[in-house]
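The chain below stands alone and is given in structure tokens; this is the form predicted on its own.
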Amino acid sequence: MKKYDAIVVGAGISGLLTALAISKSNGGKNVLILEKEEHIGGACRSYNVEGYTVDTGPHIITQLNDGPLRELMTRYFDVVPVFKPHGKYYVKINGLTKEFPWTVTDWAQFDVIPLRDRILIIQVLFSALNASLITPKKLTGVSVYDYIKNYNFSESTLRFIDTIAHFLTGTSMYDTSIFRIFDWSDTKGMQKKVTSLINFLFREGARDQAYPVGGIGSIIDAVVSSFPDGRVDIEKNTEVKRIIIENDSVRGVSDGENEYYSNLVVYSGFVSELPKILDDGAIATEYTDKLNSITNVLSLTIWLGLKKKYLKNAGSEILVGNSSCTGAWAVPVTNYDKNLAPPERQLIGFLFKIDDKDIESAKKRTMKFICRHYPSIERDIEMIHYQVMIPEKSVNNINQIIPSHRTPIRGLYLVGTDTSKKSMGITRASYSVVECLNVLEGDGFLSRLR
């Protein structure tokens, strides 16, 4: 059986990016990617439904100018996707649509919530911002709700805040850290913090966000096209059922029938499922319990193919929730690439957080929610497509445990959205890849990457 320089378990965006980087390090390494599904890309792919090209959930790439994905594209991509600027975020609340308030002036003029609440929100922002710069560790375990509960906000304002918390982390204001609102995780040094403070107070926060032309799957196509010739093998429909360990070091993996050998294995599947493919006693019970405690949430995306254009502005809309729904995020992807739909049609993805108790009930409830915000939309629906999936391998809440990229087994590493707390979606996955590569480099598995 052939021995590889590295084996990557899972062909989602994290696994593919990791494989690309490893294959181009130290003059080139031979990498094997094992994927249990019949397709690659995981939660980052596009496919056709009745003439419409839908993504696996709505995506907008954040921190595109100088964030982790840009870093990886600059280093490793031979083919770089074309991106269209996202535009503005809009909020639909109480029957009105307003631009999202980024700056202090915006908040003062955000008249869809009461004036008293706007003043209090500005006070909260300044208070939390000051604390996040001076004593950030004190905020990491404090939820948004715990931080604001004594301000006595109105019910509609609380719904708005809760919707924004779900939008940022996938969970409620009761579980979202107030520190996550500011996301200083990549900001070091007082000068950078002051610059970030100025930007937070006076600059729109969505200027470096974009959507890839051709759909989110174009990023996967770019990764695969950038693999060095003959360096990367991808085996689909191959589920890893055992990680081979000898003397506390990894030696390869097995799918139950075949064994694949390498002294470096990067696992990009759900970290909570890793103990299932490790031999009993391979790692300490405490570490297993830590991995088993990682939680995630379900999402429901409703893709609507429409006979006419309902979202006309460049940008996306945040639909504030009510008693039956936590809110939604609406992304009109055909505003960025009209070729994702038949001529004169619009394609919109609506993303909801749900539980798994009754999926069919959730579909009916969320469709009613959409129709309430867009009263005439139902008569213009030409295509409807539902997706139930786990958008992040771990929810980004105050109690979530995030394991290190380095495991107790030499040569076995972790990568993916359950190994980094920074940002969300593809940006979070990219952060995890950059962090993992730095760990691999430090442990001597790769040549210097910088």
Ligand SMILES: Cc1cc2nc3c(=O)[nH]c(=O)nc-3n(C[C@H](O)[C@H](O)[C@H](O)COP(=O)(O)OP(=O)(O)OC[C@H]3O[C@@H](n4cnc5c(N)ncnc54)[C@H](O)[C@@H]3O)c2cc1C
Second form
Amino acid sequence: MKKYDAIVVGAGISGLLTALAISKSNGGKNVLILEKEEHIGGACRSYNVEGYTVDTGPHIITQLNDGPLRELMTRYFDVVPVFKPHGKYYVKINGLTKEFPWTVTDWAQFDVIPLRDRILIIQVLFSALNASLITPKKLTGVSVYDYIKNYNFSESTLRFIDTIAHFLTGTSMYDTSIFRIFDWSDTKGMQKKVTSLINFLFREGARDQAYPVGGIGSIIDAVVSSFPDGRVDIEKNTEVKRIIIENDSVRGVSDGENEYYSNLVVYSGFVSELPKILDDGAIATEYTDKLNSITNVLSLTIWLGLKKKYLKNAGSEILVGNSSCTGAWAVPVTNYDKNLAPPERQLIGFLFKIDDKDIESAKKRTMKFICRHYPSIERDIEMIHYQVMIPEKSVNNINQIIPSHRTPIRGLYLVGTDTSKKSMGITRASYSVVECLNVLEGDGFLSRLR
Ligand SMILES: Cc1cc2nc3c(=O)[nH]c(=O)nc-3n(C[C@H](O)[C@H](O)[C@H](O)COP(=O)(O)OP(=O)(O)OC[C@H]3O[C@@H](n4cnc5c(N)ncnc54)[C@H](O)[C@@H]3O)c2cc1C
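Can you swap the form predicted on its own for the form predicted in complex with the ligand?
And the full complex, kicking off with our chain again.
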């Protein structure tokens, strides 16, 4: 059996980006990617449904201008996807649509929330900002709700705050860390924090966000087109069932029938599932217990193909929740690329957080919620497609555990969204790849040959 310079487990965006970088490092390396599904891309994929190109959930890429994905594209991509700016965020609340209030002035004018609550929210934001700059340790483990509970906000304001918490982290205000509101995980030094503070006070946020023309899968296509000739093999329908370890060092992996050999294995599946493919006793239980305690949440996406344009503006809408639903995010992808739908049609992805207990009733409840926000939409639905998926391998909650890229087994490394604290989604996946490559470089894996 052929021996590879590296084996990557999983062909999602993290695994593919890692394989690309390794394959191009130090004069070129031979990399094998093993993917359990019949397609590559993982949670970052596009496919056709009745003439519409749907993504695996609505996606907008954050920090595109100078974030980690840009860094990887500049360093390793031969073909770079075309991105269209996201536009504005709108909030749909009490039958009205308003621009998202980014700045203090916006808040003052955000009259869908009672004046008293608006004044208090500005006060809370200033106080949290101040604390996160001066005494950040005091905020560790503090949820958004912990921080605001003594302000006696009205029920509708609490709903708004809870919807925003879900939007930012996928979990409720009871579980979202107050730090998340500012997302400074990737900012270093006082200067950058001061800049963030000025942005928060005076500038509209989220201006470096975008959607890729052709759908989210076009990022995957660009990675694959950038693989150097003959350096990267991809085996689909191949689930890694065992990591082969000898003398505390990795030797390869097995799918139950075949063995594949390398002294470097990068695992990009759910880290919480890694213990299942390690032999008993291969690793300390303390470590596997930590991995087992990583949690995630479930999402439902409803894709609607519509005969009429319901979202006219460039940008997406945050639908504030009610007693039956924690809110939703609506992304009209055809506003960025009309070719994702048949002529004159609009394609919108609606994202909800759900419980896994009763998915069928969640579908009915969330559909009703959409109809409440867009009263005549039902009669214009031409295509409806549901997706139940886990949006983040490790939810950004106050008790979040993030394992390091280096494992206790020599030559076995972790990459993927559950191995980085920074940002969310594809940006977080890209951070994890950049960080993992630095660790591999430091450990001498990118320069040494087999
Ligand atoms: C509904 C939804 C909405 C989202 N919205 C956004 C957004 O707006 N912006 C954004 O940036 N991101 C968003 N994301 C998140 C983003 O898609 C993911 O964070 C990212 O794609 C995860 O990439 P990954 O490679 O770390 O993991 P994955 O995509 O999960 O890839 C892991 C791969 O490993 C394979 N695998 C696992 N175990 C094995 C094994 N034992 N053997 C072989 N193969 C294995 C899996 O099949 C999978 O293909 C969203 C995701 C969803 C689902």
